[in-house]
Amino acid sequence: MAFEKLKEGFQGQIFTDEETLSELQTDFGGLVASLPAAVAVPSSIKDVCTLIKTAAAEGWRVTTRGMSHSQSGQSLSQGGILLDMGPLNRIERIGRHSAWVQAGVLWSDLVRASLEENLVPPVFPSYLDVTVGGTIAVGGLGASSFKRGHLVQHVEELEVVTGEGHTARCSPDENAALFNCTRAGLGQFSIVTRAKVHLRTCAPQVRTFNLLYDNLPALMRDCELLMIEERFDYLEASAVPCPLGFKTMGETKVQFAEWFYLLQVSVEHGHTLPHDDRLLDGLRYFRKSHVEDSRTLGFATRHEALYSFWRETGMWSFTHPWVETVLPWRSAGPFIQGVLRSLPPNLLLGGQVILAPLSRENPPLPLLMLPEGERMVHFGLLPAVPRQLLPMVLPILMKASELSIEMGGKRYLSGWINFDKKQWKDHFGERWDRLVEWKRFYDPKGILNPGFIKIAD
């Protein structure tokens, strides 16, 4: 590729040296390696427009990259231009009910800044060191999703650049179709450059109850009760194995375990402490293992210790073929129990199994595919796998993914996805034709984030 035309109007930096390109050929998943032809680092939003206009004219493919937390190469470019959105990281304004931020802002920075005003996004991700723009492209989940849905539902307005290099403002009242296909649109129709994120008032402190369950039906029953009554502000759950030894399967010995379930429920409060007995009344846990009091910022960053541990032990550098799926409430229990029975517990060294109750948002987002029902479970197998073990682990995860779809689930598209075109069409169902129409209209030359969704014939 010759970049002379781009250099005329692009004020940022363009790298084509082998060292830079090699450093940016993998993502967090570590399963895909794609070498870009160039890395573009914009100095302004205007640079993004210049890049896309030139790329459309020249036929260059452009892939956006934030913190590259993808696991299927979504933030990688094979032979195209990798657009590093990281420098567009300015928090422009925090108002009484919302914040305008550039797409490269990390949620950790936005949460810290908003909390100085006693405000917080209604939903923020558990892992905060990802960009606002990247999360908007996927959907975004957090501990408050059980009553507030996906993070992207609380984005009020966007500024984007379409596949022809046009800048546009979009919201429910202005360019609504563009707004709808950009949110959870995986960067297929436009590139988010700025976002207006809703904020809510929050209390200064949070009390978290760690409740242990020895059976999944009791956990599911309590989660459903808490979704109906909304006693708490945050709710998240996980499955934890207790390895018991090895059992014979065929001619081999495999490790087996009993599974326990941790429900973490949290409530914000001021100077008056919450009434623990009232909050926990009627719940069927078998042990209250710990009660944690923290400032709201401490709660928002509660998982940093875990991520630091993974980094210090080297597990962060393993491959991460994460499989996340959203299941109908009615089939979630049998599916989860069946998967856990067949899951080798040592698969989760440096990883976790999450169970996140989720409520249906209103109005729904056209491209955020969810199963039927008002209540759902976001289930995630999030392993850290040494590369040499991938041939053993990937078939297990693939089978879990396929079974979840057979049971009415929908894959959450930030993880390890290995769909062919038919599977993509099945995933979007009756909305596939609309997706294709939007792609042809907003990105007629198909230059934005190619290769992940199999749209082209």
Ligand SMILES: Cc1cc2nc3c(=O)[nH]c(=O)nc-3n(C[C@H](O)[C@H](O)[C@H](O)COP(=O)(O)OP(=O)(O)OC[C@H]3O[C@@H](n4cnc5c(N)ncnc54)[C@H](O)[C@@H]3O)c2cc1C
Second form
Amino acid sequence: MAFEKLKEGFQGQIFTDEETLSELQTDFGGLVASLPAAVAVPSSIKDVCTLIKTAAAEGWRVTTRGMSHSQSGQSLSQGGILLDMGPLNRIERIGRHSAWVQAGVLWSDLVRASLEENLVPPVFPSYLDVTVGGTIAVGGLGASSFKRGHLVQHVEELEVVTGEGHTARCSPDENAALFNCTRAGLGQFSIVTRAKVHLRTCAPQVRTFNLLYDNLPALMRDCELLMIEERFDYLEASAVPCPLGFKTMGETKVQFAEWFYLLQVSVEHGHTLPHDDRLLDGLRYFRKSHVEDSRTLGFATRHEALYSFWRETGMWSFTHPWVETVLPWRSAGPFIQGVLRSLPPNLLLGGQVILAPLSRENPPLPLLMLPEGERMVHFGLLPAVPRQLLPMVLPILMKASELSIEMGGKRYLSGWINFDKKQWKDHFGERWDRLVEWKRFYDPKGILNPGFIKIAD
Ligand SMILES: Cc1cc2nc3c(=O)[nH]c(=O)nc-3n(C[C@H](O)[C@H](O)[C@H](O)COP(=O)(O)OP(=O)(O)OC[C@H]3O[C@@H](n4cnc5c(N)ncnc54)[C@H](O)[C@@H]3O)c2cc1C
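Now show the form predicted in complex with the ligand, given that the preceding structure was the form predicted on its own.
Shown next: the complete complex, the earlier chain at its head.
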């Protein structure tokens, strides 16, 4: 590529050296390697426009990169330009109900800054060191999704650069189609440069109850009750194996387990302490374990200890073929029980199995595909797998993914996904044609994020 053409007007940096390119050829998933031809580091939003205008004229492909914490090459570029949004990380303004931020801002920085004003985003992810742009492009789920839906629903306005290099503001009232396809659009139609994120007032402290269940129906019944009654501000659950030994399967022995379920429910409070008995009244856990009191910032960063442990033990650099799927409430129980029954716990290798209730949001987003029903379950098999074990683990995960789709689920698109064109069409269903139209309209040269969603014929 003749990058000389870019020189005019582009104030940022272009890297083509082998070291930089190979450093950025993989993502958190570690399953895909794609070597870009160049890495573009913009110094301003104007640089993003200049880059995209030149790329559209020259036919260069451009993939937008946040922190690359997705897991199957969504933020990688094979032979094209990787646009690193990291440097566009300014929190521009925090108002009484919202914040304007650049797309490369990390949720950790926004949450820290907004909490100084006793404000938080209505939904924030459990891992905060991902970018606002990267989560808007996917959807964003968090512990408050059981009553507030996806994070992207709480984005009020965006500034974007389209596939032709035009800057546009969009919101429900202005350029609504562009707003609709940018949110959860995986960077296919435009690049988010700035976002106005809604903020809500929060209390300074959070109390979290750790409740243990020995059966899934009881957990699901309690989750449903808590979704209806909204006693808590945050709710998350996970499945925890108790490995029991090895059983014979055909010619081999495989590890088997009984599965238990941890429900973590949290309530914000001020000086007046929450009334524990009233909050937990009628729930069917078999044991109340640790009760954690923290400042709201401590709560928002509660998973950091786990992620530090993964880093310290080397699991952070294993492969992560995460299968996350959103299931209809009615099939979640049978699906989860079926999958866990056939999941040897040692295949999880330090990862996690999460199950988080999710409520349907209104109005629905056209590209955020969800199963039917008002209530859903976000289920995730999140293993950390040494590369040499992938041949054994991937077929099990693939089967779980396929079964979830058969049972009416929709895959969450930041994970390990290698859909062919038919599977993509099935995923988007009757919205596929609209997606293709939007692509032609906003990115007529097809330069933005080619490869992951198989749109081109
Ligand atoms: C440990 C861990 C915990 C996680 N926990 C959660 C969680 O609780 N909830 C949740 O929802 N997710 C979670 N995730 C998934 C993660 O939030 C998503 O993968 C998210 O997209 C990653 O953000 P990123 O900045 O790394 O984006 P990237 O991985 O860099 O990019 C993701 C996609 O967004 C596109 N993109 C990036 N920036 C822009 C932009 N400015 N404009 C347009 N498109 C853009 C990319 O091209 C790519 O298609 C977790 C991931 C990890 C590794």
